[in-house]
Structure formats: C-alpha cells, structure tokens
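A lone chain, given as structure tokens: the form predicted on its own.
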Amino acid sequence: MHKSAILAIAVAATTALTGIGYAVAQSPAASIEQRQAAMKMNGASMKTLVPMARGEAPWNQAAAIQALENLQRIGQQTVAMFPRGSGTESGTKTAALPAIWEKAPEFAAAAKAQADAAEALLRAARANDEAAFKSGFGAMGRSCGGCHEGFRAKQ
C-alpha cells in the first residue's frame, strides 16, 4: 500500500474517531470496535515513521506531522476507550487485559507517555527537524511498549 493511500486512511479514521467522542455511553462490543480501529490508525502511522526514522525513507514532514497528530490524538483518548465492562468480560474479542482496570493509573500513566511522547515527535516535524525526529523517535517506540507489554495480550 502506498504512503498516500495509509495517510488517506489515516485521515479517514482520525475524522471518524474525533467525531465519534468516548466520552458518550455505548455498548461495550462499540468500544471494543472503537478502540480497535484507533489502534489499527496507530499502527498505521507507525507505518509511515519508522522508515523515515530509520532512514530508509525520505523526510515528509506533512506525513509525519499527521502521523504524530493521530498518535497523539489517541494517546489523549486511550483512556476513555477503555470503560468498564469493556475487556472479556463483555463477550467481544479483545487483546484488553483485565490489569487495564486493575491497575488504572498505571495504565492512565502509560497513555499519558505515549501521547507525551508522540506530542515531543510532533514538535520536532512542525519544526522541520528531521534530526531532533530520528534522535526522539525510540522514545516513542518504548513508550507504545508500556501499553503493549502489561496491557495487552499477546497476539
């Protein structure tokens, strides 16, 4: 798939999920679906920074811009796409491990890093800083990890 084509669904979901609200009562199969289609927006942007992280794509810094919008936006929202009642408990797949609720500021503080993070990525691209991005970008990636690794299940 094309970097426009991944951007153009990128940008789709991100209207789609912003207009959305979590905030707003729904079934817990809805938040499931919710939360799924936000995190396959987050692997999605993390399609198009890891090869310019890594060097093996050029710079774009409008798609790293977006990118990190989107990472940052639902880092913001991770939390309240997790309601009670919403893990496998509710009768839906779901990779939500029971710690999400049993540990809630834990998992409040690793939304808050990824989001933080994502938020440093997004200064350095509005700064056309491909260097500050390369040199930051770890630090993103270690920061999807503290959801992942205690939060999720293994797939």
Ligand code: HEC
The other form holds:
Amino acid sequence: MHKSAILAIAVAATTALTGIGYAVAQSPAASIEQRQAAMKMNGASMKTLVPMARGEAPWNQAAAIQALENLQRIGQQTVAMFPRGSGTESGTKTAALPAIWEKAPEFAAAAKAQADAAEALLRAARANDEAAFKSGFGAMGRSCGGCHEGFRAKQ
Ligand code: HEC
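Got the form predicted on its own; any chance of the form predicted together with heme C (HEC) too?
And the full complex, kicking off with our chain again.
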C-alpha cells in the first residue's frame, strides 16, 4: 500500500476515536482552526480539574478521568496539529510562533510534558486517589505555561 494511503487510514482511525479530526495535507487555515479548537478543549479540561485540585470543587472521579483523557490525547496529537507552513506566514491569524518549527524538538518535548502529566494523573484518578491527584497536579498546569512561554505569541 502507498505510504500516504496508510497514513490516511491511520488518521481516519484516530479521527474516529477522538472526534478531533485533522487530515493529512489539509490547508494551514484548517490546521489552525482545529488546533485552536483543541487548545480550547485543553482550557475546558483545566476548568474542570483546577477547582478539584484546589479543593474548591468536590472530587469527581468520572469527570476527572474524562478531562485527563482529553488532555493526554491532545498532548499526544499537538505536534501533528502544527504542520510546517501553518505559522503567521500562512496569512491566517495564529498565535503560533516561528520557534515551533525552529526548535521542533523542544516543542515536541513541551507537548509530551502535557501528555505525560495527564498520564500520571490518570493513574491517580483511575485509582480514585484524590490525594495523589491533588499533590501531582502542579505538573499539569505547568505543562501549559511551559509551552505557551516560548511558543505562543503574547495575547
Ligand atoms: C506544546 C505546546 C503547547 C502546550 C503543551 C499547550 N499549548 Fe495551548 N497553545 C499553544 C500554541 C502554539 C497556541 C496558539 C495556537 C494558534 O493560535 O494557532 C496555543 C493556544 C491556546 C489557547 C487559545 C486557543 C484559541 O482560541 O486560539 C488556549 C485556550 C490554550 N492554548 C490552552 C492550553 C492549555 C489549558 C494547556 C495545558 C493543558 C495548553 N494550552 C497546552 C501551545 C501549547
């Protein structure tokens, strides 16, 4: 099978599983729209989790697991949502900085930090271990700022 066909199937499978679709060789504008939607979902997940981590909302295991699964999945997919050519040079409004492509390994590491933090917290959440969730939550929050700091234009 042609390599691109295999990739297309893999992406279709991912899309079916996640509901966040991104196609191979789609337009920069489509990549930008989809990653901004994914980032908004990151924001929504954090809005669920932060009050629980601070003890301002009651522990809700199911909601925590769902939010953490979303954070893990998006963290795993973030690099693919930033294809070369989808920076400001695309002409579409984006806060993506050139550093994303100039320092690709660092960007990938920042995305992995999100996925890894979510994975660690998922172990706590699945064990219904609220204390471990709370004590480990700092890494999750730091993963957002850790990437925005160098890779996202200041708002
Ligand atoms: C690996 C890098 C990276 C990580 C990790 C990351 N972000 Fe982002 N985020 C970005 C970049 C780059 C943009 C700008 C995207 C664009 O405008 O094309 C962005 C944009 C956003 C936006 C604005 C979306 C919009 O409407 O335009 C929100 C909200 C956001 N991020 C939330 C989060 C949260 C919450 C986390 C942590 C759970 C997070 N991000 C983790 C890189 C990252």
